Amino acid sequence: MRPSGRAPDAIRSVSIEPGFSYHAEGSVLIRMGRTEVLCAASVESRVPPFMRGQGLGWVTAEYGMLPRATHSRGEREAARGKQSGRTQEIQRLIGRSLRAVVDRKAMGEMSITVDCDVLNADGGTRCAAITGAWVALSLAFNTLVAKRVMATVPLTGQVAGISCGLTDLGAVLDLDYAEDRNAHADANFVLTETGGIVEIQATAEQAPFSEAQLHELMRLARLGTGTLFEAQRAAISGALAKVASR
């Protein structure tokens, strides 16, 4: 029995609440079990210096955790004066994942930064951040279309992240913290709704795992992201319907 009582191929309860941040052009609070991440997309009418004059937009992300998002208080990175390697790795992953499904030429020279702040961490924070960040980004694009800043939403697809792992029970989907810390191997999959692979991070914590086991993890990841894609679409439809009814 998994600690949560879930079946091996079951993900945690998922909710995506749009409009959580009042000032952001697009925002959501995503909950996956007890993991909660606030994703807020902010628009700027300029691009970084290295991109000026290319006619391309830029999408990036920043990631952080509140000091008491975990079981014991963590020191604020701002107090240390620098980000940890883990933080830098995760925010680069989120940025890459979002850019994989954006037509940056259709954006024009503007930037969108999606801030992903972990309020409560119980495993899978980077995957929840990617899944929620895509919705926040989509809502920001819809805001720009409504304001006639751009003609169409320059998204080429959906992207979401999900974790999988090998435990004493075999391959399981969407690990929470209790499972993740004892897993024989853990993996994060970033996939698109058309079946594309953006990134796979897979690591053996004990003995090496087989190619067949990796394929089983991929099968589970596709099941999990299928549910997440549906949740993303429902969140956007609900948010746009609410705006239209005003």
Second form
6 protein chains.
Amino acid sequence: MRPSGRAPDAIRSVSIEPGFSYHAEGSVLIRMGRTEVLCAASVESRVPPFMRGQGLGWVTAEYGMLPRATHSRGEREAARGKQSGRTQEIQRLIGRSLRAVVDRKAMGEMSITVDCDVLNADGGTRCAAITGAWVALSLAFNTLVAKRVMATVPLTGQVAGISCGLTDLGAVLDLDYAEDRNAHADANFVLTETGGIVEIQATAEQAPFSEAQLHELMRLARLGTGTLFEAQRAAISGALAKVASR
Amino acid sequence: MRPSGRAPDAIRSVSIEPGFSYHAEGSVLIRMGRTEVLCAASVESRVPPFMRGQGLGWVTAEYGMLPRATHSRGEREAARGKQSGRTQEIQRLIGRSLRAVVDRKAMGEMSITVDCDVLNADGGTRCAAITGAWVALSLAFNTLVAKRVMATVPLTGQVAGISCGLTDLGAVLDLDYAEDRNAHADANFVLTETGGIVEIQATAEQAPFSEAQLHELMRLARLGTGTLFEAQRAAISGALAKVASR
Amino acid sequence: MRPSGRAPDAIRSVSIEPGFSYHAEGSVLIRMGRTEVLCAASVESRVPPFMRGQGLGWVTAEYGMLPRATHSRGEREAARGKQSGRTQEIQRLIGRSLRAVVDRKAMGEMSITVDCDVLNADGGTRCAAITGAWVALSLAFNTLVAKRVMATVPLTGQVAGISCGLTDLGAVLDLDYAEDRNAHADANFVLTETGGIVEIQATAEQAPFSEAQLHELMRLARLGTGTLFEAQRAAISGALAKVASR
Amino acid sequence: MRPSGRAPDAIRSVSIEPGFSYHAEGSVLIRMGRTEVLCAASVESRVPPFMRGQGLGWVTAEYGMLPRATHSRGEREAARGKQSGRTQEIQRLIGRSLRAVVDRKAMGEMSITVDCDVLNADGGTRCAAITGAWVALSLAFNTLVAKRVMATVPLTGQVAGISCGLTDLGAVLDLDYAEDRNAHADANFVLTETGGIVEIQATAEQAPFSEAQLHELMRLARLGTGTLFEAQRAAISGALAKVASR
Amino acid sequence: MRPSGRAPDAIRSVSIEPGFSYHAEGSVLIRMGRTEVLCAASVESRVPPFMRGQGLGWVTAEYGMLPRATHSRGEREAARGKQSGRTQEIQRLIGRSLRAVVDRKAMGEMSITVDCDVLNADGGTRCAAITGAWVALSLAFNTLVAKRVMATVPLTGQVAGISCGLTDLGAVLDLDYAEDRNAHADANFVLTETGGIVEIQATAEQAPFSEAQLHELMRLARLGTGTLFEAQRAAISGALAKVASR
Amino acid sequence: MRPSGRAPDAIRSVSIEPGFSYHAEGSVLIRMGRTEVLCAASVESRVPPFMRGQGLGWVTAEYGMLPRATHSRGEREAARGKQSGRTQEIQRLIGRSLRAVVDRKAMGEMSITVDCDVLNADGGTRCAAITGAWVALSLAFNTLVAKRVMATVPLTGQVAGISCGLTDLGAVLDLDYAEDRNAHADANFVLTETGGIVEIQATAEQAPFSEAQLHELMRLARLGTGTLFEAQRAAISGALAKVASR
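So the form predicted alone is up there; where is the form predicted together with a further copy of the same chain?
Below is the entire complex, every chain and molecule, led by the chain shown above.
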């Protein structure tokens, strides 16, 4: 049995709580089991130098982990003076995933940065960050529409991330830390609500795996993201209803 | 009237919620109005090199602010590659304040680092961090006592921080951001529950102030910390009761 | 037609020239069309601190690009004072790929670092680096066997990397820079000679892609790596024959 | 008796020697006993970016210590690649202290940076730096008046710093290093010549102290700064007389 | 006898191969024995900020060494986060040497950066870099003339570098690594083809040396650079002939 | 005529004042005209890791310049976060120059670091630093002999530095800043009191120069260092006499 007692295709309990950051144009605290990530979208009225004059918007992400989000305390990256390779890899992934569903032309020359900070880590933080960041971004766009900065939300779809892996029990969905550290292979899927693939990062940790196993992992990923897309829509509806009722 | 409508000697609503970090030996989320700081204490079984062989414990703190804890997004210190002077000044202050009430001989050669991360900022973050950090530290010591690593909690008292300031309305207690940015002078007091002074940092922002004004600020600080010491004790009792009832 | 005039499933001309570095225990200059990467394996008799006392070997990689390997000159990372996120991401990928086919127990407590430096870049540098690094690593192990440091080469198989992508012409194999910058999606496959999957990094650059397209990309990857595995074996045989004939 | 043989309320011998830096618009070498700080004010015709267009001047300070200003050699901050938290804390304090007596509107959009470099350290370096920096700043303003860049010196008063502390002998004035390292509490006062408080930094090193003790420390500080304000005026008169007599 | 068997006044075999970098406006791979340096000149249409508006061109150089160019692997400077003092000293020397023969007025406001990257090191890398960099720079100027960016090549002469040293065998020309590490003194000469001195860096490694010895070293340097100037001219003629014949 | 009115072969007035640093084992403030450098030698009882177990001592130097030692204020290297290439080049030169006259075997496994900090700069700072550093080092060795750490001073001779240059007036000795910035060529000589050459760094700033000109520069250097060697001996005699008379 899985350490958590879950079925191989069972996702952890998901909650997406909007409005955690008082100042951000859009924010959520996303929880997948004991993994908790605060995602806050910040709007700026200009794009970075390398993007200027192209009439396109820019969406990017930054990722961090509080030093004691993990079992044993990690060194604070700000104190160490640089971000780890892992951190940079993850924030580049989140940014790419969001941009895959943004109509940057419709957005116009402005930037949104989504900060994803892990408050508690129990595996799957990068995937939770993507799923939460999309909601924070959507809420920020809704804020801009409400302020009449733009006419409509320039999103072409939803995007969410989920990790799957091969363990002693076979393919399982949504690994927590206890499973992740012993997995034979580990795959992160970023998918759209219409079934499109935005990004796959699949890595053999111990032994190479087969194409059939990849398919099985992808099947689980589709199952899991289905739940996530619903949670995303519910979070946005809830947040907008709250605003409307004021 | 104050922007918040509070009386000059009224503190913001305070809440200290233990256990926010799943992995830390002791942690709280402290809220003073809209200022929210996550304080997590991490135990390590050895002291830093410069302390070795002296038979003394070591307590230190680190401080950070999420990029969008503030009105407009600040640059991420980890991305910028160094901590600001302000950050370093604050974390040194928190560490000194905690050490003032720790019996480091009774503690023995081990270290505790208290991470204070500001999730939302509305003025007074360093004071909230001190007040919360003391609770996180106490809870960590209680954990060590429960695990029989030490016989008793090696604390000689409570410590809490509060900011006071001189505004157009005269001396006021517990400034929020709107007040703080327009204050004529700004003073942070770190006091013990028996009335001892651990640290005073008083700064004239516009014009020098008088000794009489300093006394008035200190009077408010004593008033404010009274409330904080009660909140600290309540948080610890609550947390210990919860553990005992398991 | 493809910019290079190649068929969709045609790989660029591959050459793997051993011995380019005079001092390295194993080295090759790998060329895939106009992409040229110098791979040099360096042996050290101890493992990094976090690996000590486990009886396991360590294999890692570093990646760099000469400033004018590219169309316009890039800033020198040593002058800028840090490695980019892209550089760190790639060197982590190369290291993981190599470790997937090393028997680290048989290797014993020692380290090999493979430096992969791009002298000329025309797309696919990370994949060329993996393919070349495996040969450099094999040659270094052969050197150690020849010096009787170890009895046999502790490799469990071959590993090679190839990029495939979706362009206006459909799925194509081994993209050069002109194709890569306009591709709809881009996937890097790291495979073993027995068909196992070591790593997949698939990214939609413009629009999400389908599972059927992923399969087509993987089919091309298998085709391309077939050629690479042969070139690897030929390079090693050639190098060993040369040594033997001395 | 105090290590230096001084009475509890006796300040060390003070000397303020103008013109030590040949190039600076204003400079002094201030000596308080064996503590020696070179303060050099540099004028620039523009303000930093965050100050532009406000019609206000900017005064700031930087602080450093030669590696062998201390008993045992300290690492050179330039070699280490960053300024310590202590250094940043001190230079922020010096800048704030100077700005408290500058009429930045009268000054107009220009900057003055006062570099405070400790050549020899024997306690109280930050306070000596403040006292000396004010003279260097005044001399620089006098130079600007002499060059008709401004009509009058835009200073609203004098500012000086002094440290006091609680030792085994009770409250004492102007601690040297031998006293400072054993003090129970340590307080730095930055006062104006009219008795206004610009900054107080009071810290309990061992045990919390009382409000009565704070008052006693402040009484000593007033005594000590009285001497310093005279020394400042004498240094300026001397320097201006010298210039006038040329 | 010298470790290499060469006569005291014999230079190593020299080869200068143009066009090694596909993208650079001018490039060579220079080999002096087993020392191999890739020199690539990159043209930019503007000068650095400190040079703007003077109507002068700018020529500069950067230097690097691949980690395993040396007997034992050196740390990668990009990973370490800074360039060593040695690296900076060498790249400053190369830049000065090139500028000594450039008519920067005729060049006009544009920049050329010559990257000198050591692929294999066996002593004399800085001198080989200067000699090769001059050819890369000449080829880049020829490219600009061919593109009609400028009318004529703005070079006033040739420049080349050679190292000489005092060993147990007396003065010798063009030291390789085995000789260099045991030399009593080591002198790098940068000369022009008309016999002018551009730079001398002479260093006693063990004991001070005499003026007579300096003269002997300079005599060898003239001899050695004679060969290098010929090789430079041949490389350029060859490269231009190749272009012309297309 | 020279800007200073000096004859071409006239050195500036030299003064070497011992004991400027209270804590250093040996220190001087050396003045050559308006160039002033504080040199302080610090003894440590161990050598750096790469020197351990060889039975040899280590002598090294660090160099810095106060921000306003120059005509216009330079950025503080500690604030900028790194030492410039020029700084590193100079401190390496000082260290090499000192080691050329130290009997490191006689010295035994211990280190001396000489900090050379420029308080006022008017040309020739690196040469003044070398000349002053040798006196500081000698005084430190004398301190160690007096403390019976070693039997005799392990110096094999004196070393001093002087700059010469080619100006519109021909070859001149000991350039100040006004001359240096317009010189055609600039040469730094580090010589021993017996006439040995320790280091020559000669650079053509505008046009290459001839061997005859180099000889003329060296003739001036011998003249100038003669004066410096006398000043060094006088400073040491004075300092030792003062100690003896206590």
